[in-house]
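The form predicted alone is given below as one chain in structure tokens.
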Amino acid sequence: MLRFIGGQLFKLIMLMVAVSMVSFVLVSLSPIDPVQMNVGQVAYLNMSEVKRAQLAEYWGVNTPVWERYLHWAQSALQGDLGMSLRYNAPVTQVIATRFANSAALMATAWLLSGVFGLLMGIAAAVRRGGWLDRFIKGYSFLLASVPTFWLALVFLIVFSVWLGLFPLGFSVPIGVSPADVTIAQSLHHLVLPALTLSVVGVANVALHTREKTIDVLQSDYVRFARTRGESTASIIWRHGLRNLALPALTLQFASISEIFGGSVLVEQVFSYPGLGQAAVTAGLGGDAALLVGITLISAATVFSGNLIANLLYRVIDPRLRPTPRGMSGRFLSKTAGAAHE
């Protein structure tokens, strides 16, 4: 276990280094002029050359990318991710402020897509060939090909503009101080963005769970259980869930990256102040420090999801648990001796 934890920690460190380097290189290759984007084109044209040079030095436009990266890396090792030039605040403060909103949004969508995807996949497999199976497959194939931002716009028009059931955007009511916002108001603003992300995520989980459930229902032990008079619900509950859990967990934790990417588009459509919206602002403004910080957080989140999935595998399936050294040899020798007798 210590070797496993050490290996995963080493992978995480290498991942953080690679992600930070690639992010810095991509920002440096961007054709966006950070000074002009953040000052404004009109103000930039009316600005003197001396002032332009000062702003360029402040933004580090003329500094080589490797020099900026080394300076950032030295500060990052001390816990300082730099200053966000767009928000005029430390990167850690900007991320901490917006991470709570994004975490609530993505966690809600992740749980809803996993639960409903699993239930829909099992229902489609049990009613294979029926109208429910055809409906779930059609729903899944349709939503799997629908862009997230388009679905968000449709939901915004239908539920916010036409029906008026949900607010048009933001995470709190307009004109209300964040300290005065109630939990009910926050949930009211959270429902529609989370519903958009979960509806898209349900499709893949449902389709994969359906195929695995069909394989389970066609297995020999399920046929034997049917001959003993067990119902389909009892078979799924007692024999099928353990076999369905592994592929469902694999797909569900792998979908964290998709939900993270989809949240960027959803937050833009609903003007939801999360990490996705901050990432777009940083990218358009050439704010390298903030963009790298958000990228590191997203990479660490996806890595943690995959790590949790690997650990849960060993809990659900005993065959994946590591055996003590020498145990397998003694077990095989005893098995061989018993077979000989």
The other form holds:
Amino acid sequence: MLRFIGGQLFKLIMLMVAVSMVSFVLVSLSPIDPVQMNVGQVAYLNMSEVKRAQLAEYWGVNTPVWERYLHWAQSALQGDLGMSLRYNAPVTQVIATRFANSAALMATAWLLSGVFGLLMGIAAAVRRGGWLDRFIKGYSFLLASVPTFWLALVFLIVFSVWLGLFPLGFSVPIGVSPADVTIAQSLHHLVLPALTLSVVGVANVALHTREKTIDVLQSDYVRFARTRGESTASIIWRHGLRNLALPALTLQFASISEIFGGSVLVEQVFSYPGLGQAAVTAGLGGDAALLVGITLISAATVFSGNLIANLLYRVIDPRLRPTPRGMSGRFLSKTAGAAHE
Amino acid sequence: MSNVRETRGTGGRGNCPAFAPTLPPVPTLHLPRVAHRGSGNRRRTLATFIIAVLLLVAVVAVGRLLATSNPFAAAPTTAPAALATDFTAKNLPPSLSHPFGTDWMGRDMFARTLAGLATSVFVGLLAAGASAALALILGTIAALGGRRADAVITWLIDLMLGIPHIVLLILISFAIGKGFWGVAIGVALTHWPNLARVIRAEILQCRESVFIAQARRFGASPLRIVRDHVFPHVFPQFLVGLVLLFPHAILHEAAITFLGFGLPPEQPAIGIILSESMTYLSAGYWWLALFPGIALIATVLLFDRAGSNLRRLIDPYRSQE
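In place of the form predicted alone, the structure of the form predicted together with its partner chain is requested.
Now the complete complex, all chains and molecules, led by this one.
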């Protein structure tokens, strides 16, 4: 176990170093002149040549990339990711507040799409070829081609403009100070973005779960269970879910990356002040430090998702638990147990 | 449950008298994976594929035509149909003369949408083609280039997949700059990892095969083995992967343009149309967002159709479905 944690920690560090290097190089390749971007067009034109050179020095225009990267990495190790240009605050602080907003949105969408996707996939597989299966399959195939941001726009038109059920955007009512916002109000603003993300996210999970469930239902142990006269419900409950648990988990935690990407688009449509919106603002506004910071946090989020999935495998499936001895014996008895119980 | 345990306890494993009468006379040893419902017709699959491709070509041709000339206008000197403004007919809901309605500058949304689709398909083709080529090259190098090359490329794939797609696209667009090439290069550079993985696995499997070993014994050079034995083997996978990359490429092009990183506002593009429509949503101009989106979905579905039908035609494991 200790070895496993050490290995994962090493992988995370390597990933962070690589991601930060790649994003740093990409950001510094940018054709945007940092001096001009940071002081603004008008101020830049009115500025004396000396002042411009001074600022160029300050923003490190003439220092090579690797030197700037080392500087950045040095302070990054001390928890300082630089200052955000657009938000006029330390990058870490911007990311922290934004991440809290996004996390609520993403976690809701992630849970909803996971649970409903699993249920829909199993239902479709059990009723394979029937109208329910065709409906779920059609829905999933269609939704896989629907751009998230377009669906967000349609939801806005239907639920906010026509029906007036939900607010047009933002995470809090306009004109209310953040301290006075009630939980109900926050939830009210969260519903539509989360719904959009879940409705899109369900498609992928349902299709994959359907495939896996069909595999399980065609296995020998399910045929054996049928000959014993077990009902479909009991087969799904006793044999299906156990064998579906691992692929479902993999899928669910791999979808974090998708949900993150979707949240960038959805937050933009709903003006939801989350990490995704900050990424867009940083990208459009030439805020290099913030963009690098967001790339790092997004890569770390995806990595933790995979790590959690890896850890959960061991909890759920005893076969994957490293045992010092008697491994093969346990392996056999467990598989036999799963098939006959 | 209990009666099963009982049988197991009393009856022997070899002859199981309690089970014999309940078994069907002819046990089903193999169930077909997919029920045959007239879908096993390869000719129909081929026809679907061709129709999908033709429809796409038609969309692109008409879109290009509308973006560069105006076939409906009386005078030949007017602006292209997709850009022609008519302030007497602005913000009109859909009607017979304007099937998708008009926007705040009186531009016909149908022409704009088709022109935008043509741009999207073009970017999608370019990016998906480049991406697939990249995937083929890197996948081959990973599989055949030795342990070190494999480690580097596998690591690169993991790195690319470790950053959310949109964030990576924003980063690349930030590095290259906005505009047509920014999007095309960005989409091309971000879509290869999955296909490269598939190709790598496929080649690794094929490398162990007898015919490769035999060719090697005959003294064929590595390059010749790759050209004559490996590429033909992975070509179906590559082709299907390429076609199935289009939908992703188009959707991501639209998404990144929608966010403001992609094509410039004067270029007709679905992403631009949709992001402009956001300003007018609260005014109730629903048609500005609805129809261009549906047109985009239809295009993506067409590509998907073409891809899955192609796979059915050339993938031996699925050809009988």
